[in-house]
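In structure tokens, the next block holds one chain alone, the form predicted on its own.
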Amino acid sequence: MKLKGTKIVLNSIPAGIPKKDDFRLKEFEVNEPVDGQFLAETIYLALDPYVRVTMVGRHFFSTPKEGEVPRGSTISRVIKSRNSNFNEGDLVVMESGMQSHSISDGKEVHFVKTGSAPVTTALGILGMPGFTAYSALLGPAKLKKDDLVLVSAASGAVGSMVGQIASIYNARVIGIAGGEEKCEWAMNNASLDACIDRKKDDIDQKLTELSQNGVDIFFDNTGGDIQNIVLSKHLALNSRVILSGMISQYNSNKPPSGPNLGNICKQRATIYGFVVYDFEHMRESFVKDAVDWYEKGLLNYTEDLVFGIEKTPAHFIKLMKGENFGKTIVQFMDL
């Protein structure tokens, strides 16, 4: 008898913030590996707000149409294998998308390296988040000792992970996020010098008080009006610009506006577009440096964890609303 699983599939293309109508749960027959391949349970889902831009084509990762599975990087355990670089057991992540089984060929799947950190954080500060961070600080942005740092959602997974690596390489680091209880949460966690909360306060007057001379490194996960009052006033002399993330724009079908950019060539400033995709020639050196920081009590995280495959789309909209605390994880089945 076949084994059976578990799936996320579209039911339709989202039309600005996704909806659980946008979603079904469908069974399947999980197929057997072939050589060189190996068959793995998925036993935590990572939801990432850039799946939702892959749904509208907007993206350099294939579009999933209707009846198809959205993506999303998992925590797995491989149940069959007839490849001879994984055996049954292995913890790894993987691309998996939103289902409870998947079958892989080994390529660009890591095992799970997170010393006396728990599992889950291969998803988040020790995962691709805190890759995110940690290789565009010290690779485009060139982080160094006494950098102003400002990074946009501060307390999200890898924002909060651009304040800690900044702290322990001796810069300041001013973040942006979303209400009070998210500032106070990156003030005590992420290692931040001062929090401004989009919601409430005046972000212009509060980046002059911050930063007279502004910012040395922009570190952008949201794109927007954050971004146009940081590029147009706020950039210091030969400043850094990291273009991480657009969360602003993933629930709108058209771009917005483009930003006046008469003050990068004042400032003589460095836009990058950054991927983490391309800096795999750091992945070692970060799983080393994090997870050394992790046994000295250096860096510290949070999630929004759920348990159950079913609970994935309501807790995807929760994300893409961000309303979300933490990185935002599905737990499908026990370790």
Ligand SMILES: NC(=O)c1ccc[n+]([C@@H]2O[C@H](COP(=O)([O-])OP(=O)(O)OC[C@H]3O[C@@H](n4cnc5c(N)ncnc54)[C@H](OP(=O)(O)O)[C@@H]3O)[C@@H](O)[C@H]2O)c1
Contents of the next structure:
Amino acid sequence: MKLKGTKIVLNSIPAGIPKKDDFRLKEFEVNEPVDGQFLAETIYLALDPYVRVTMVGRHFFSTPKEGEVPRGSTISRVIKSRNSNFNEGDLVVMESGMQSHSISDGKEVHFVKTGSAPVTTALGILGMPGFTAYSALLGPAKLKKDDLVLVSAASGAVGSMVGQIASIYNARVIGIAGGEEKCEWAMNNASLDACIDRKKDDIDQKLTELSQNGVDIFFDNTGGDIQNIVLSKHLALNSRVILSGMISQYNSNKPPSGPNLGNICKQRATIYGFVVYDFEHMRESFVKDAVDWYEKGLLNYTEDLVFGIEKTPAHFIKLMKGENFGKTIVQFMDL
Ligand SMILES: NC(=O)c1ccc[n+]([C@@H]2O[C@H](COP(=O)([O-])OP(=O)(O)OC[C@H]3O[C@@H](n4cnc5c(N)ncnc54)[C@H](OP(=O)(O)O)[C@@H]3O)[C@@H](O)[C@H]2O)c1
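With the form predicted on its own in hand, show me what the form predicted in complex with the ligand looks like.
Full complex below, order starting with the chain above.
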């Protein structure tokens, strides 16, 4: 008899903030791996903001149709292998999507390497989000000592690593986060020198007080009003802008009209459209450095974790409302 799995499928393509009815839980029969493949069971599923963008066809990854499983990175355990590079029991990071089992040919699959850190960090600070911060800062942002770095969504998986890596390199960091609790956490754990509460503070006024000559690196995770304010007035001469993410527009089916980029020119700023997958050549040094920093006690993180595949839609909706606090993860089964 074939093994039964469970998956989340799209009932409908969400319009605006996703609703529970946009998703449904479905059973499926798990296929057997053929030569060159392995079968894995999902232990942890990461919920990442870009998945919402794939649903409206504005991402370079394919657009899921109604009835299909949305994307998702997972920590999975190999349970049957017909691929000589993978053995039963191996823990891997792979793109299984929102489902309990998946088959892979091993391409773009990485072994979990987190040293003494908990394995879930392979989806957060020691995984793709942490690698985004690392490769962008040490790559195109050309991070250096005494730079003033501004990062939005500063308590999040990407943002908190931006603060901590910048601080390890002796730069100063201003964060922007939503609410007092997130600002307090980021000040204490993500090495911020100052935090602007996007829900309460006047961002323009605060930035004028905190960075009289503008910021050297703007690591933009949100886009929207924050991006407009920073690009129009708060860049230093020769600054570097990393366009990492624009979560403020992910729930909208149409992209918004663009900002006035006059100040980019005046300040000779470099804007860099950043995609972490272009920086595979830095993965090995990232894993080595980040595990080493964790083991020296230099890295903190927070997770927003729930148990049970059936909680996936509600947890994804929480992320897309900006109500998550930390790396958003669903645990499907015990490790
Ligand atoms: N370019 C790449 O290769 C790459 C790779 C990974 C991630 N990213 C991007 O990096 C960003 C952060 O990802 P993450 O996984 O670390 O998520 P995260 O920061 O853990 O969670 C998302 C956060 O975004 C903020 N937010 C949500 N809606 C917002 C809105 N309308 N306006 C302003 N802020 C809003 C919220 O934080 P506050 O309430 O604190 O503002 C929310 O907690 C996303 O935009 C993602 O797409 C890019």
